[in-house]
Structures are given as structure tokens and as C-alpha cells.
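Just the one chain here, laid out as C-alpha cells, in the form predicted together with the named molecule.
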Amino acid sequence: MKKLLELNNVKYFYQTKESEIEALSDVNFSLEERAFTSLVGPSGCGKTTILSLIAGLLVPSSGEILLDGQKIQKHDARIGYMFQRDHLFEWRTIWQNIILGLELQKKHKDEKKLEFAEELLKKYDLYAFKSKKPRQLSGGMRQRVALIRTLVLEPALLLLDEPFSALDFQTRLKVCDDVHEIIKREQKTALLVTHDISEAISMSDKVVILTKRPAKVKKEVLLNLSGATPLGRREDKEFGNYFELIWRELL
């Protein structure tokens, strides 16, 4: 499969007033267009690092990222990002949150952005909260939020930052089958940070290991089950060995 986006030799190292802190000391992934690839690593590995990298919101100290070949730029259409917690707005309605991106590349009057969004929000069974304030919604809707505002910029890229961590069990698992699928569906490809290591397997086709900080790429661990939902894979006979694979890998 074609690579859409590739990590070479990148380091990052944050300054502060006391120190420097490398935070990834020499990282190389790729992802494969269309995949849904997981970044796993012990907590303040410079996971998030990695994901602020690839949007363009830092610059590494030395590497490059390659995005369909071409080094990344600031301010990139292609890459959407999806956070932890959802961030909407409460001053705006649900349907002021999803063109808030819009809005701020002043695409806001093309009508067939518009239509794309309301799609979205019908397919999504959001459609009917349109006009309600996110506080009227559940913690699951609410993230469904977030990832149509992202996917409303039709970004080929999404990356999602633990974005299910907040939500609590039950529903955590109906949103990331509700992810995956609308991942899927609209055919993008995702790289998920996530310290959920069955969260991991059973939303990706790969799954990358990091080291501690600072971080380097530990093993990657390509993923083959059957079951068309994250919910499904999750019954396959493989899950315990990959698991325990990864596991120890982590230790």
C-alpha cells in the first residue's frame, strides 16, 4: 500500500528555562494510506509530541515528515486533529461548532462544505441536536461532535490524542466502534495515540510501540483479525496474544 505520511530520524527537544528536554530522540514510522495505525508508549513519551509534529504545530529539531512525499507544512489541509477532550464551544450551537473550522478558513459560504457538514450530521444521528448547546449533550454525542468538526475540513488525515480516555467504560466502547466506523466509512487514514493497549488492537491494522522518553520506535506490530467492528475483533482468538505481545513490550 502506498505510504501516505513517513517519520524520518525526527528528534524533538523542548527548551525550558531550566533545561532541554528531548522528548524523541529518533523516530521513524510510516503510515499506510487508508490505515488506522496506533501509537502506544508509556505515559510522557512524547506521543503527543509526535502528533504536534506531524500537524505542524511544532518543528522538529532534526528529521523530517513527509507527507505524500513531501515535507510537512504549517497549516496543512490534509491533517486533522482530534483531542482528548472534545473542546466544543459552549457559547455555540452543535452546528456553529462543526463550521467553527470553516469559519476560520473562511469556507463558511461555500454551500457545498455546508451540505457536506449537514450530511455528516444525519449520518451521524447528531442531526436532530443541531441547534442545541453541547451541554445538552451526552459525553459520547459530544466527542461524535468533534470528530465531524474535524472531518468536515476533509482532512486525509486524522490524528486522534486519547481521544476516548475521558469517557467512561460502557461508552467508550460505543464510541470508538462509532469512530472506527466513521473513520472507515469515509475512507481516511488515522493514527490514534492511545494507553489502552485492546483499544489499540482492536481499532488498527498496526500498531507502533514507543520506548520511554526519549522516545524511539520500539517495534511495530502489524494486526490481523477478523471482525469488521472494534467490538467484533475484540472476540477474535488472536486478541489475547497480541495483547500479551504488546504488553510485554511495554513493560
Ligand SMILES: Nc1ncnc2c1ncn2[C@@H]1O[C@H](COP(=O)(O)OP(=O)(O)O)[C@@H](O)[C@H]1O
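Here the structure is a predicted model, which is why all the values come from computation and not from measurement. Think of the rigid core as the biggest set of C-alphas that the two forms share within 1.5 Å after superposition. Positions refer to the first chain, counted from 1. Compared with the form predicted on its own:
- For N241, the Cα coordinates differ by under 2 angstroms between the two forms after the core has been superposed.
- With the core held fixed, N9 shows a CA shift below 2 Å between the two forms.
- Relative to the superposed core, L231 undergoes a C-alpha shift smaller than 2 Å between the two forms.
Can you return the structure of this protein in the form predicted on its own rather than the form predicted together with the named molecule?
The following holds one chain only.
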């Protein structure tokens, strides 16, 4: 399968007044096109730093990050970023939130883009709510809106930074299924950062495990589970074995 994203010997140092702190040490991994990958590691090891580097919000101290064979650019438009919170603007309608990125890119009058946005709303059962405000939606629906807002920009790669962490457990399970279905149906490549091992296993084709800071890749675990949805995959008899393997690597 074609590699869409490659991190080659990526290092990153934080500068402080007193010293230089090594956050990442020779990070190497790749994402296959249309695959779903999760990134796990000890708290504070640099998972979100890696996402920021991939998104072009930070620049590696050394090494390179390639997307489809080309170096990542600052604020790279080929990459969509879904944050821990949905960041929907309460004073805007759902439709106005959905097309916010198009407005910022001066593409909000592009008929094809607007038609695509409407298609996504209809496909994922949100069209009836396009005139509502975010406070009128459930937490799960808000996350679907946030994902669709990102997909409207047609990114090649989706970065998800613990997007379910603010949800209660039952809602979280349902939203994992919803988000996974949307990403697979839209044939997107995704990288999820999460501290939840079960979530990583249930959603992913591969889990990349990081060491403590300065982080590097300790192990990559390829997953082979039955079940069409994350919830269904949790019922596979091998699920517990994968959990124990990853948990032991993180200890």
C-alpha cells in the first residue's frame, strides 16, 4: 500500500531561557494511504508535538516530514486537524460553522464546495440541523459537525488530537463508531492521538507506541480484528491480547 505520510529521523527541541529540552529523538514511522493509525505513549512524551509538526504548526529541529513525497509546508492545507474540543462558534449556525474554513480560504462562494458541504450534512444525518446553533446539539452531534467542517476542505490527511476526551463513556463509544464510519466512507487517511488503549485498538489498522520523552518509536502493532465498527471490534477474542501487549510496552 502507498505511503502517504513519512516521518524520517525527526528531532525536536524546545528552547527555554535556561536550556534546550529534547522532546523528540529520531522519530520514524509512516502512514499508509486510507489507513487509520493511532499514536500512544506515556503522558507528556510528545504526542501532540508530533501532530503539530505534521500539521506544519512547528518545524522539526532536524529530520523531515513528507506528505505524498513532498515536504510539509507551514499551515499545510493538505492536512485537516480535529482538536480535543469541537471549537464550534455558538453564535453561528451549524451551516455557518461548517463553511467557516471555506470562508477563511475565500472559497465560500464556490458552488461545488458548497454542494459538497450539503452532501456531507445529508449523508451524516445533520442536514435537518443546519439552521440550529451548536448548543442545541448533543456532544456526539457536535463532534460530527466538527469532523464535517474539516472534511469540507478535502484534506489528504486527518489529524485527531484526543477528540473524544470531553465526552462521557457511552457517548464516546457511539461517537467513535460515527467518526470511524465517516473517515472510512470518505476514504481518508487518519492519525489519532489518544491515551485510551482500547480506543486506539478499536479504531485502528496500526498502533504506534512511543517511549517516554525524548520520544522515539518503541514498537508498531499491526491489528487484525473482526468487526465492522470500533464497538464490534471490541468483542473480538484477540482484543484483550492486543490490549495487554500495548499496555506492557507502555509500562
